[in-house]
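One chain comes next, on its own, written out as structure tokens in the form predicted alone.
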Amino acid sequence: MFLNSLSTYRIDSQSNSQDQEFIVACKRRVIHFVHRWVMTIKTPVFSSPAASQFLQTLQEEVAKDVEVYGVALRDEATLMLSVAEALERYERDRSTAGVSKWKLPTSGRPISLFGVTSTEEPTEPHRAIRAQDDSKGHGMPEVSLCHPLMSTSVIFRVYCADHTYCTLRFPLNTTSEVIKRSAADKLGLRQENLLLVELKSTGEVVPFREREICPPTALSLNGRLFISNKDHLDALMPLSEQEGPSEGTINQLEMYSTRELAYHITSHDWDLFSAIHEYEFLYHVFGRDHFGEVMCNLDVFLRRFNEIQYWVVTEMCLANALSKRSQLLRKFIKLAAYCKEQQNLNAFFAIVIGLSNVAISRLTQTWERLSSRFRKMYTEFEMLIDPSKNHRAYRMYVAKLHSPILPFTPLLMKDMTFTHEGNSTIIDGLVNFEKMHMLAETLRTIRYCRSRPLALEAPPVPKNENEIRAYVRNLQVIDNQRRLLTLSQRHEPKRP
């Protein structure tokens, strides 16, 4: 593309027989195309050495042509100057961007950029890595950033089959192959036939591909990184800590008002959602190892949905007394209502789906204690999350809302995945722009959801505000469905 663009721009050097008006028109078309292309895409262009060299070469030639063609290219020279200024800002921000890191708690579970565990104090202030989605003029604050997380590093553990481990620190754009080799070296393992895998709390083993970027942030809720010979994967056993908590936090939840919980959940979720770069959605859909780019902000936000969902199920299953469970059930339904009111539809879906988990829905004695008011409220929620007709009820509801909105993100990912897998990217050697337009439509939806800043009405400041904030940012969950069912059956055994 670069060579073709330069060749078209240099049309006057190819033939002296061309009319000057035609030559100027060709040069204008090239400059306008380049300007629109650069200012639309920005970061991927600026991060490419070939693209940066092309832009510098084109700017130099435009500057020379202004002396030849004068006022005919004056406006185009201004456009190229704006491109050069944007490139200069990018390079300046990239060179001055501070290096921050993600710190994993002792359990090795990744935590978000916006919080620390309730039992730990951060060793340094956390810098919120916010995405620059090229949305200037759409209500979002413009934030200078060379790449969403390229200057960030992560600290994590890699375990062996005997549960010994090493602690590593790498940039987020590190591949699983590099992590595997470093872990093998530190643990004294032979490099042959080794695999880096995720071991889930259920015992399921998920291997990472060698080119996969940043495995630590791609782990499931209670997943851990293990390194093992590919012939011995069946011998891997989960750590005891992967089982999750053995006691619920209902005593803490009783001290927090439901409105306060909803406020802090939505505030935290908005921070996570705002940090996602638009391109991370594309990286996820096309394959995390296809572009070689990080998508850690999206990893964290997608895991947040599962975290809230399993938090609801965990707390209900760990409440031993029937009265406590019925109290929690009412609280979670009210929490879903507040999240819906605050347009945090991602958390709303997570809570309602959590309550519909079979480990909870089978607790008939608990549900029988609900008043008719709460039953009606929950029935309305179920109708809203009904997946029939491609989530028609939800789509009609969200279409009436104004930003800011925290949308049901798994549905957005599903839409983009179906678009990608159901349509060829290249048709007869040409880019399928119809497919690109469909993907762009989803990205425009995401951009609209974030087009205005979040402005929630804060509840009265309680004495334990910091405690509530720490609690909602570090939910402890059981993500093993079999264990959740076992706990549920202890409360209400199967009827003969």
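Positions refer to the first chain, counted from 1. Everything numeric in this text was worked out from a predicted model, so none of it was measured. In this text, the rigid core denotes the largest set of C-alpha atoms whose superposition between the two forms falls within 1.5 Å. Compared with the form predicted in complex with the partner chain:
- Once the rigid core is used as the reference frame, the Cα position of R209 differs between these two forms by less than 2 Å.
- The Cα shift for R169 between these two forms, taken after rigid core superposition, is smaller than 2 angstroms.
- The Cα shift for V158 between these two forms, taken after rigid core superposition, is smaller than 2 angstroms.
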Contents of the next structure:
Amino acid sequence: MFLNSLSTYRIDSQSNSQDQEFIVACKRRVIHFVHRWVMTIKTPVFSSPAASQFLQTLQEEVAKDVEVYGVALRDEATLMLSVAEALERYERDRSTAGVSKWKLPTSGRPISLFGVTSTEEPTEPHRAIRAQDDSKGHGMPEVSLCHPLMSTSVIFRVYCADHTYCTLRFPLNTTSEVIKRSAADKLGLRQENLLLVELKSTGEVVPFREREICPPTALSLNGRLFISNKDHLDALMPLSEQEGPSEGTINQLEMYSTRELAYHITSHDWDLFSAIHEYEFLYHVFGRDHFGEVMCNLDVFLRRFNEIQYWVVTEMCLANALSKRSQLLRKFIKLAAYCKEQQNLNAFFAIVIGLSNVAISRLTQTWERLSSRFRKMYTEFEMLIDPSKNHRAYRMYVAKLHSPILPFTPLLMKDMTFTHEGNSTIIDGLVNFEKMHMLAETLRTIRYCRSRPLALEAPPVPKNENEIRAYVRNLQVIDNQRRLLTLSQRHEPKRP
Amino acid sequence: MPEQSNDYRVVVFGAGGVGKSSLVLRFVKGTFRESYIPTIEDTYRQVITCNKNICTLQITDTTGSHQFPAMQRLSISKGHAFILVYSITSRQSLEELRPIWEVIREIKGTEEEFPIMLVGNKCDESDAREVQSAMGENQAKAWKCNFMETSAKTNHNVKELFQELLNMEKNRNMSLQLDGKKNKSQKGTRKIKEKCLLM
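What would the structure be for the form predicted in complex with the partner chain, given that what you showed me was the form predicted alone?
Whole complex next, starting from this chain.
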């Protein structure tokens, strides 16, 4: 593209016969295009060496041309100057602020994403990426900030088949291959034939491709990183901690007001959602090994969906007494209602899908105890999550809402993946702009959802505020469907 | 068992890159890989006859939802019939269908019979074949479902696949044909639908 623009710009050097007006018009078009492009995208252009090189070359040529063509290119020269200034500003910022990976306008204010001591309100995303610190899990990815001049790093464990492990710390953009080598080194394994894999709580093994970025944040809820010989993958057994809790937290939940719970869930989800850079969606859709860029904030947010969903199922399955269970069911339906009211549709879907999990929906005795009011509420919710006609019900509903919205993100991911897989990126050597427009359309939806800050009404009488805040950030779940079903069947055995 | 509605819902599963979307597109639009907008609901619908009445065949393409077991579960619980797609050029893609098949069994239970088709797509790429037809057939037998090889690219067996799936439904009598006429494109079906409405 750079070459194309430059050669169009240098139209006068190729054919002297063109009349001046045509030449000037061409030059103008190139400058206007470049200006718009740069001003739309900003940081990613500036951070690419090839692009900034191109901008410098172009600017020099424009400066020369102003002398030749005079007034005709004066406005354009001003445009180029503003581009150059923006580039300069970016480079100055970078040299003072260290590695500023991304800047993202959320609610009008730019925020920097990783490891930067910026003056521009960086606290929220930090908390977001740190969210998993609380878990103090064994082998759970623990993301922490380090020296501002280095990018954020992630601390995690890699296990062997015998459940010995090593603890590693790497920058977020580390590839699976580097992690594999380093783990093999530390654990004293021979390098040949090794694979870095995720072992899910169900025992399912998912290998990582060598170029995939940041495997630790890509894991499923109770998944762990394992390193193993290619031929011995079948022998891998999950750790006992991967099973998840054996006792529910119903006693705590009973004490928390549902409204307060919803408030803290939504505030936390919003933090996670705000921390995602728009491009992370693209990185995710094109594949972890495609751009070599970090998408950890999106990983964390997508994980949150599953976390809430399995939390609901887990708590229901771990509530032993029938009366407690139906009480809890009522609480979750109420919680879904609050989330819907707060336009946290991501959590709303997660809760309702959790309740519609077969391990819960089969508990007929529990559902029978529900009053007709709650039953009606739940039926309405089910209609909203109905996937038919490609989630028509939800799309109609969300179209009427105003920002701020926490959208049902799996659907956005699905739309983008669909667009990506259904359309080629390059057709006959040209970029397929129609596809890019479609992807941009979804990104615009996301931008709209975040175009206004979250202004939730805090609960009138906050009780156990800190406790609830910590609770919603640290949900413990069982994510093995088989185990959930077994628990469910123990509560209400199948009728013969 | 989902309620007997005027919709007949077919859910298409398969790993990334096996050609699920192409298959659906080929069937619904009659084209291969044309520019495609995912959010227009009509793209997924096809009018068919069911018990001598007009009914809508709704196709849910699960592309993009592989990371969200929740979305898969949702589609399964609302679905009437299932198409499991792998690519004959990738053994891995066949293996990746197993967990999905297990989830379908788990959600739908084992008592009720429901139509499932195992489909080996990309059968035009015979040079790169990794999965022999016999292997697909055996897998289908083990999973108690029907089997077919298709090519969305050359339009081989695409319509046949959907017809076969409808034939497998024992609770209703369904056909892709409308009044004996071939149902070639969406435009065509809309016309026919209007005619039927007039009647």
